[in-house]
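A single chain, nothing else alongside it, follows as structure tokens in the form predicted alone.
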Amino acid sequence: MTDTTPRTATFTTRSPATGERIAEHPVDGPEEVARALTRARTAQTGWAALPASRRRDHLLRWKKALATGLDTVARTIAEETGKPAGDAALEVVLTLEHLAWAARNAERVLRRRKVGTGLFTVHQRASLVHRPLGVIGVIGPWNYPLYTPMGSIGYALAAGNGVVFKPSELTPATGLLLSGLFDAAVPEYAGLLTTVTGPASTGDALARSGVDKLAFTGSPGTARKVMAVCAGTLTPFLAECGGKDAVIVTADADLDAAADAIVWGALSNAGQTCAGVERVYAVRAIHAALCERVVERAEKLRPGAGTDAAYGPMTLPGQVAIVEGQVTGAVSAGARALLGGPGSVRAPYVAPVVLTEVPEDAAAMTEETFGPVVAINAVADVDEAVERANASRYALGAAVFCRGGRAGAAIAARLRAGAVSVNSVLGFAAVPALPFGGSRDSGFGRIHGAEGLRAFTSVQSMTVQRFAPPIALTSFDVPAATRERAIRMARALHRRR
């Protein structure tokens, strides 16, 4: 739902590929945020009051109104973001398939479950339900600004609540299509997702502004900002804030197919990508062979914004300093580039970048890229690779490549990362049913399936008592014999194994 009153603050967009003007955006401040927040409780109040079919029902509305507008959605995309149009409608694509599936299993997942009680409370029915919250705020990214951003959005409508939505200052114009097209589609709730747009400030002032909980997707820096202003209201707080993601890539890997997945993984998106590939460890056996696969195919691609671009601009300028910092630093600490190198920057393009050898304690081992750069070290062994892996500060995903499935599962689950797509990347990501998050500075709680519905509820517990307690302990009046009785039985129970 747009806000009408006037304002005399703004921001411009602009296109990352030429630096053109795209449109003057309203810079919303604390009663602008106020007033959204407003909008959203009046309409979750009748929202959360609906059967979960219903809901489900208005969402899918919302959903064949998404998918009726791919087209003119993936173009706002792409012109924000600079992206292919390809990728921009690739990324709808994959929303809506996330969108259908918290709409028709949010009522399964979050419905009223019995529980068990126990020796004591057998005179007990004891049940547990999730409730929504109220009103969530999400702050969006801008390298995926529709897809990342549902992954809270979506779940949290499905489980009934309402959304105030500030996506990044580069990419508003997504985030007010996005809630139009549910004002549209579902107008008896119109304000029940409601985007506000403006810089870092109007972040502040959402995280300010009373939301029952915030969904934050961006760096660790900013997130520990945000979560120390939710700190002062205790405001639930869920965080995702990107990777450092490593594949492993065993001796019996099938070499070709490990090879096209780095690179789509790595490359893809122009490196924007927070679970992207951007650590590769292969076992020494097959490293040159790996990196010559690598080569040969990322030396075919070029980006641009013509139709014939693998890839788009760097969305973030600033982004184009950090790249090519890394990977001069790199190479000046000892690693070779296969492919590209310092030179390979013409902002605000990047072209393929592939390193080996790069030392473990360099930032382009330890610190977040963001572009479309590589490494691929060589190690002993499978060990080692896995060692190596687990020691980035980072936690969010990995892969592995290896010839059987059940050896790559195993390695898989000796990795610390929150989602691991085995002989694939980003597998997990395109499977609405999976959760979707990490650890340690990549962030904490969770998003997508079961748990990411559940993340937008607080779950009440309830018992109902059938009859009266065979033993009464709950009362002053319990007689001094009554209460050694029930001991001597606990006692008796609880010393078995």
Second form
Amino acid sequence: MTDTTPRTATFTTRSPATGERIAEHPVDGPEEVARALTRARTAQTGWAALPASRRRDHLLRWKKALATGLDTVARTIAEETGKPAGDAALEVVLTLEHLAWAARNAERVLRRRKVGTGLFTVHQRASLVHRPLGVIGVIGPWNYPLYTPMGSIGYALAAGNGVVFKPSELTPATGLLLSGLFDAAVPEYAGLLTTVTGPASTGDALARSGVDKLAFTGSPGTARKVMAVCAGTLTPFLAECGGKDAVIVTADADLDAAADAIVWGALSNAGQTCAGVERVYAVRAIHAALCERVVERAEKLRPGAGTDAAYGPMTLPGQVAIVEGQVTGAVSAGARALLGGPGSVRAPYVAPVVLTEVPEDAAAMTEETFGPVVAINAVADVDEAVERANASRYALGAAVFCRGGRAGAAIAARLRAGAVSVNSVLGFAAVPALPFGGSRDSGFGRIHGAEGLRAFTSVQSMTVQRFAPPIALTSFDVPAATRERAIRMARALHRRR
Ligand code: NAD
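With the form predicted alone in hand, show me what the form predicted in complex with nicotinamide-adenine-dinucleotide (NAD) looks like.
Every chain and every other molecule in the complex is listed next, the one we just looked at coming first.
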């Protein structure tokens, strides 16, 4: 937030690769959050009153500014998260695609829609419209510090809302850059998107600030805490949390394509992807061949800070011990390490780890690992694969590799996951028209697509009486005979079928 008020508390961001100081940012508290909310509310009044086509044009100007500043934005993301520059640039590209879709489709998705009437309401014209909620609080994570929160921010703005954004304390500069670019591209509505910076306490202040909905992305543990705060004021809450995504590989699958996708889905961004590949269930006939292909690809990949690195360091220093603990625990419970193992950890880097025969109750199979580790277990058949994939307290994404899209879609339909890709991984995340979100510990509600626009609106239903009702029932003057005739008619009608 551009604010000249002197503050005492600040926090430091550091390079995940070197630990060197990047910048100092203010710890925004309840007062700064309240100011941000007022600023966003003021701008939102005019924004909501604009015709949807004008909002679209403003948002497309912002998109253009993001595209023009792609290198700067990608550099900031790479600096704060440690991810390779190319990955950061790809994150910006994906974000642009989503922003374009939200801006261009909001009018069509949210405009007034007529609905049919009933037996006693033929004299009414009925319609509904989706109205903006007001100002949305968005709390974001650090792993995709632009793409992930923009799944809420871009869609909320396109639906006519203002936003107060609290990025992760690891990636505040990315958040500030995003709102700064908005202010520069759309100066008429400066403040409509305002970023506040700080740790958990700032997020807590935002949840208590009186925003009209809170869109949270992060871990399920934090989601529970924030939701409890929102419950105090009945503030609507949307939760995008972690995953333990499974991939099913059938006997007739293209194993080279499956291995290639599994390695990328498990290791890119150092495995720090909510819908990354963490578990693979391969039917026994091709299990060994798949493992061989995965190891062959994964052993060529190195983490690091240089341009030859496949992925970067663990962004959150504390995550290294969690990953190490899960790998050590799995191996001591009987898992076989096909590549790497407990020794793969050289903080802040973790080299690729491929495990097999991992007991299904090991933490590596039940908890989100959020590291470059993949477990490939053999199963008797597709039924067992589906059962195991579904036996998780997470339900975010999944993938199926098999011959033929139709056969894959039939397996996908049996998976309890918010999104499934057949013969690719994470395919759904790149299609802006597809809603994204999970159930169970993966959260609830949807971002992206038409559902993602509607998530930031409330529905107003309306009837307009066109002529006097043929059978008037909503009056104390209705003769008893008229009421009885209406009841007879309804009974006759509804008894038929
Ligand atoms: P986190 O839960 O530690 O923090 C998320 C955000 O919540 C941060 O901005 C943090 O400052 C804030 N926060 C922490 N405590 C708070 C409190 N008490 N009140 C209000 N705000 C609070 O998560 P993280 O480590 O930043 O992100 C990693 C997690 O996010 C993983 O579990 C990952 O799977 C998940 N994630 C999910 C999606 C998705 O769309 N489903 C996308 C990306 C990441």
